[in-house]
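Taking the form predicted alone, here's one chain by itself in structure tokens.
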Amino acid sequence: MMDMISTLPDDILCHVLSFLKTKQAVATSILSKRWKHLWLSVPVLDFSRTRVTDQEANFRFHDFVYSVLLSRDSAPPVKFFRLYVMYNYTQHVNLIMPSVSKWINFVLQRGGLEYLDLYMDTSGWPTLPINILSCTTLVALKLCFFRVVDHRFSSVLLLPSLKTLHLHLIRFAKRQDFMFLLAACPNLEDLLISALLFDDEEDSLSCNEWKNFSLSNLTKANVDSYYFQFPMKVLHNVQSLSMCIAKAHCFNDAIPTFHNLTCMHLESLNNRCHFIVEVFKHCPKLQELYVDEDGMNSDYQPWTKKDDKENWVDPNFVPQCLSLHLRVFCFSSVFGLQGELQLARYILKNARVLQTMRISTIGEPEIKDLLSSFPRASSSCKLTFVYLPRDYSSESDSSLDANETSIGSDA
């Protein structure tokens, strides 16, 4: 029987191979003469989910990567390069990075690189090859576990095509260096920053210097600003925003209005329910709001009613987004504190187009009766309750031990 797959055009076969890890794509070369050199034309090099357990495994992995790159010397440029390596044995980072830098330089020098994803889980902080940050063809850049160091940092940055930037566990010398990096990405659309670290101990970021800086094309942002004060003006144009507010700016006159924001996720509310009212004031088109208390009291224990010190007072006016636009409100890790109950009551009372209110409560089943008795401005609003055990610690509401009940608008 004829091999129907091998009769397909090269470009289709290369497209199929691009979904495989590079090791699997290379293995197809033994299938037949038709496949022997086909993998060399695949514009994707994916060395992901690689675990190095000892020195011998390290040598094998390095030899494989070098052989793949050398074999592609006359092949088309690489558009997608992913390196995801976990080193599970003691290996000094200075012995690893020279090879990694050579691999990255090889790909960059060929030109045309659009997607770069680097994850180096090893001892120490490997230094990021600085020439990555001057690659004008990059469209997406994802980095994890790197130190960014260069004395000429601001002068080498140029990422005009970059639309996606994800940074996790990245250490900068100064906060200014991080801002210079953002300034080098004028067309950025998707930003994720998590666990950024800085060598300077004090927050030396000048608010005056960056107060007018913004990313006008940014539409999606996920910001964990626990370790530093992030200039919120940068995010003013986003449509979707996720942020941890444990140490973030409070919403006030210095915070811009998010005119395009329709979906927001907030973590670590820490028993500050009045903060949500400020959110409503600054997000006139907000349609979906997801809030996770995820908080601990001063003794680093989950909130209890003895910590209930918030004196809730209903605002004198109802923000536009609450009365005209809010359709979904999900409140997780609810402990049954008065501020939480009054916030839910306030939303039910004033959200005229609310369709769903989902409450995930930790060991407080009586919340169902309390919230069900509150008046609702929306006749189509559906209340859903998820009951979680006291020792619940998952980041998601989905749990085998969780009980979920729903109450329709006619309850």
Given for the second form:
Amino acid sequence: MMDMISTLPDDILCHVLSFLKTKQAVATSILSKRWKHLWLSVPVLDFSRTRVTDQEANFRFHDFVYSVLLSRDSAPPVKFFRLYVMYNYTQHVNLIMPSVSKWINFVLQRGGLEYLDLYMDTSGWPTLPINILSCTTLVALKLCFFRVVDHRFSSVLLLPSLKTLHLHLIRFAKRQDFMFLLAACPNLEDLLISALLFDDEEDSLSCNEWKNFSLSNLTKANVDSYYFQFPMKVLHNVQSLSMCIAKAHCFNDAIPTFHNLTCMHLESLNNRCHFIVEVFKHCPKLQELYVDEDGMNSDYQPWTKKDDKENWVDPNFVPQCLSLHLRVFCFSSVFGLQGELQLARYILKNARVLQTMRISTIGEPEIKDLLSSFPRASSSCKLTFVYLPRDYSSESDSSLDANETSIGSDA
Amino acid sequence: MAQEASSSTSSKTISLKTGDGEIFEIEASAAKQMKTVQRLIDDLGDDITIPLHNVFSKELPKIIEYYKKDITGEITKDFEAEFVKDLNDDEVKVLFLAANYLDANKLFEFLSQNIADRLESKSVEYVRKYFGVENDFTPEEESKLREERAWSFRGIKEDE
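Starting from the form predicted alone above, please write out the structure of the form predicted together with the partner chain.
Let's see the whole complex now, leading with the same chain.
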């Protein structure tokens, strides 16, 4: 049986090699004569988690990448290219980007690139090589820490195959530029944006050309709209949505109805519990809702009883998703303020098919008894409490130091 | 569980016979995920015990366990981590070869990744043994290659 592995054909071996970082894949060239050129058939170039300690190491790394690319000159095109480099010293972007642009151009020119993931931790914003945004074969694009600015910008954008777009710490000249980018991705299914910045603060999204724009194939979105107000209308077809809400956000205008939304994650609710009612009203098919309070008041201080100002009023009619669809409600970083308790009570009272309510509290453990006493519309609802003492670090895993108790009827 | 329209394969089980003569049952929907098995069913019918000459009683239960989880949509990262946690490199190799033989794509992909992870910073000699590779380079050829690709060999274990 052990001998079988040496009879495996080249394409199977290449397939295993495709899961290795390029550094290790190239090293296999030394195993035997048969293996010397196997790595060249692997359509994956993964230079991820490369840590460069000093200038000398950087030269060696650049040499390596150049030699890998040159060796692959007559090899099959690269489908997957990941470059993730961290510098242990101050490495200025102008010394890095010319080479990086050449590498990317080399890969793009061969054609067939489907997956691109880039991050260079330089000092100073790298400028994104703009030809990436006209790669018609690209299916997934992940970018971190780039400046997108080019005078050819809106005429060059074309990403018809793109299904996944993840942008983190990306700087655009104007909001319009970001919208042009989205408009160039009509088949987008998965969007993640976080920490988008704009050189020009003026809000240019109110003009009519974006009024009816939406991404109709989008099923999953993760939108950190802390720094800018993301036009929600664009996302109205999604099935799954994660949002981080800015504290001074205004929700009154233009929240669309999310007809397909079944799973929602909300962060930084900050005790605006009535917003959840708006969520219910605009998401008629909602099945799972995860809310994280974040526990900070408007002065960025942890809550105290003084913050307990919300006057909850039950809405006149019960939203459809509560009566028919909501199965899971998880509420984290709950302090025990009136708004939070009333929201939980309201959901328990009206959610007829609720199976799980999980409350993770940083405040008083006594709310456990209070919530358990509230009437429930769903007899099979299981109520779970996780108590995390107030001085837990917000970075820690919620499974540390948690005393978990489960209360409620088991179905 | 939601009510399913009853079909002839919804609760049907298939019998599989390993190379060492043991018989295991598997649900028809799981068997569908193993293209080799499905081809044999198409040729031989689903009432007969399907012979798997190259898969043995040590590894088949583990493969069945994986696909049991797959058909209920329960395969998560945690499950996969747990699945390989107590397996040594050779045991994973055996499963990998079996998944390849059975043309069980999902398991094959997962095990390919796992093998790559395990081999990541092993020594050259270890990897040779693992893949049953005979070194046919002369010492001069090998050292020349090592020099050319020096950057590749930093951080990889030295041969004992």
